[in-house]
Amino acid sequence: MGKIIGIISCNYLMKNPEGLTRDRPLAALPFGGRYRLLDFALSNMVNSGIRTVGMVTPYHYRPILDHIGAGKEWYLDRKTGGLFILPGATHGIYFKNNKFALRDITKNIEFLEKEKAEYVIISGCSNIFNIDYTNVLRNHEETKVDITLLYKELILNADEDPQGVILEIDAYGRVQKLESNQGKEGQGTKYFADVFILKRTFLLDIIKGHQNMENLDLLDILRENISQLKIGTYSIAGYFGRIYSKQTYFQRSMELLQPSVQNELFLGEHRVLTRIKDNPPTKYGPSNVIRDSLVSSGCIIKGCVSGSIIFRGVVVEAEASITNCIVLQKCVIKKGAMLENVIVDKYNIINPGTVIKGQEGDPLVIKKSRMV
């Protein structure tokens, strides 16, 4: 798809992070044993043939750069096109947590002006799904709309993302209204998937027409002009996981233990790409017990792991017990320690005999680089 370029917005926050995004942006949050959240948005673009991608980064972007480097694993270390880091704007004291802030794109307008692609696809980075955008572009061209919004049909939770948007669609698939999801818990909705496609020249016209209103979100502009625009839609089929809080991060992670979700996300035609690390296979002790868990490479497991996700390089000593937990990279769980309903961030050491229990559905978070 040489006639389309991509932009990924990594410049927004997480609800109730409790330390998970204290030192890293949401886009760089580890997920699924070896990935980062941004891997899914980036892989969807690359697997669809997009070879020019701009990534809008927040002020604390170092973890993003550490992970993606020059984009080699995503085939973006190229002489033509490739990966572009687009620094997000400084929002000042009147900060509004926009997902697609106009000022972020305006400050990087040269990226759009020098590229000669016909279309731009803009994506968030906190939703987990696997899609081929080739069909989305084909639908956009056939329907002759100004912009196409991707959505997923789902029932809203009680504790919803305050920035979530739902679409009101007519019988022809055209958007009639963009609404907040607040107050619609338990209802079936067409939930905006934080992905849309439009012509590059149209996006430049939007930017130039709102030069004095940079604090707006692109979605605000669509709301204001919805009667003058032809806004089409495209429904996402299959698994779709949203991450916007500590609880949803835990829930989406545990869904990876379901074989059907694993197969759809990771074992289909399009693989999720991530940074490669040359780790040895995991070593298991003679008395270890592993049940219904995802264990990454480079670990040493001598204790009991049940219903949990273990990232690379984790050590679980003999007689230690881990139940319904997420343990991030290079943690050490000492002999006799017991963890249940806990998210253990990177580089933690859990001392011998320590017992830590969170509540089911509301896990306890142990912040990064501590000894407990």
Second form
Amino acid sequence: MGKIIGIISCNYLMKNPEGLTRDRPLAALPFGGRYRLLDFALSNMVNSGIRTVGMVTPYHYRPILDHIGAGKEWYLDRKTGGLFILPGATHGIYFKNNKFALRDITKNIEFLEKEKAEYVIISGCSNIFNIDYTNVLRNHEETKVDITLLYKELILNADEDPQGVILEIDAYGRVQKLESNQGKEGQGTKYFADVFILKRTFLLDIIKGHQNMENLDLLDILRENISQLKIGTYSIAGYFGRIYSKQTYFQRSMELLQPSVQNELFLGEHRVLTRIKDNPPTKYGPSNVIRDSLVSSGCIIKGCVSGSIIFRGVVVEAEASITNCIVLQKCVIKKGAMLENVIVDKYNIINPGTVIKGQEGDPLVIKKSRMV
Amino acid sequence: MKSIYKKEWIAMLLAGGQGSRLGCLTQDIAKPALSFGGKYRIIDFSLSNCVNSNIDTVGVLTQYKPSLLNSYIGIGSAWDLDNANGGLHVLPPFVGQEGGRWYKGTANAIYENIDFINFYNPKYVLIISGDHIYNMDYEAMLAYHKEKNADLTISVLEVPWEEASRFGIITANGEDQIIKFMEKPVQPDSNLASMGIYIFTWSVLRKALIEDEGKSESENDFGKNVLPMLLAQGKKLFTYRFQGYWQDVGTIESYYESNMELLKEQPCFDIIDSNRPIFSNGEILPPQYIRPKARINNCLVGNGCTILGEIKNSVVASGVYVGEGAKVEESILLPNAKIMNNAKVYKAIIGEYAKVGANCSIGNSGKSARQAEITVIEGNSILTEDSLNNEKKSCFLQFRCYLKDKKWRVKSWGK
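Show the form predicted in complex with the partner chain, please, because up to now only the form predicted alone has appeared in this conversation.
Entire complex below, previous chain first.
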């Protein structure tokens, strides 16, 4: 798909992070044992044959660069095209409800002017799904619309993402209205998946037509011009996980333990690509009890682990017990420690005999590298 | 043609061996490409040693069944060997104006690539093979070679006397200078075994290779021909004593044992040592997926595995599936092997992409782990209960079985 380039917008925040995004942007939040959130958005593009991707970064983007480097694992270390870092505008200031801030793209307009592809696909990075955009592009061309928005049909929860948008669609699949999802609890709704596709020249026209209105979001412009634009839709089939708070992060992580989710996300034709660390295989001790868990490479597991997600290089010593937890990279759970409903961030050492229990449905977060 | 960057040293890695004693494990792949230790292939150890010793130019000599090996090593990027002014080069046999030739022996393989080495014009050449398991700092050996002002330094290991006749045995004097070299002697007079790791001063090696090539009776082998010749010419040959784990996984038994060694609480060979990490070129696979009824006891497990059943004292490589009710003990499952529901696998090596069908039983669990012999199931074969019963042949004990032309053949590979 040389005729399409991608832009991933990472310049936005999460509502209720409780320390998970204290030291890192949401895009770099570790997920699923060895991934980070942006891996899913990036892999979807790369697996669809896109080899030119611009990444709009927030101000503290070191963890993102640390993870993607030159984009080697995503085959984006190219001579032509490849990975482009597009530093987001207005460092440090976030506007509510802004995911696709016009100013972020305007400041990096050279990227759009230089890469001569016909189409641009723009994606957020906080949703977990595995899709091939080839069919989306075909659908976009066949329906001859100006812009195609991807959505997922789902039932909304009570505590909703304030940045979420739902679509009102007519019988022809055209968008009639873009609404905030607040107050729409419980209904079967078409939830905007933060992905849309449009002609590159059309995007450039939009930018040029709104030169002095940089605080706008691209979605605001669609909203204002909805009567003049032909806005098509494409429904995402399969698993779709939204992460917008600590609770949803925990829920989405635990959903990975379901065989159907595992199959759809990880074991299909398109693999989720991520940074390679060259860890040794994981070693399980002689008397451990492990069940119903995801375990990454480079771990040493001697204690008891169940219903948990264990990231790379974690050590669980004998007689330690971990239930319903997410343990991030390189943590050490010492002998006899007991954790339940806890998210342990990177590099933590949990001292022998420590007992930490979070509430079910409201896990406790142990922030990055602290001695407990 | 010469590179403008003169190298101090380069490595030549012999990776053309068949490993015939490994039977069906190396039927379709070169021995260096054989999976090892859950996520590695054997060549990873030599290549990682090169990188960890700051060698940036490696020639890999291939010959036997190279396709998997070639695609695995690629241009060496997994080992950071996709380097400017050097890097990894795959060197297969080639044709010239006088026609084509296969590599006749280890020395001939290097001889045929004299042009390649000349291009980099190194002062020293490290010659290693791609089928040993070890973690070694070649830089220390080079320093020793320079200190001794040697023409050739051979890395040696003390082996038990009773095993000495399996190796190339070196006798050295008090100053570690080599006075005698015997290939697999019946009556060894030393227990210093050559590890097949040589550092040559390039000018000496070049002359020796040309001279050896001129001898029609020579087998063009380093151990058999070149080393005795240099010794006879009075060149300065030294031994370099290596302390540590080194294993030539030449047979099914030694392959099995050295995999099992990794399961020990304190293994002789520690793959988890991060100072000198072993790099490999794995697929990007999801974490291991361990289902509620799984039981894992003393195992090494690679990425992308799905475990529903019970595994015990086993090395399980990446992408393996172990179904519900299945039981795997004392075994090695190679990448992407599938053990279906309620199958039993005992003291066996299951090849890559092989599938042990539901309710099949492999290996003789009647014997203790020590006594039972190793059953090897060839890669890509598919075992079903029917295929086992129809042939009325069990695939136990000293037999290896494999499926070819859709017919079962059970062959003894003996001892």
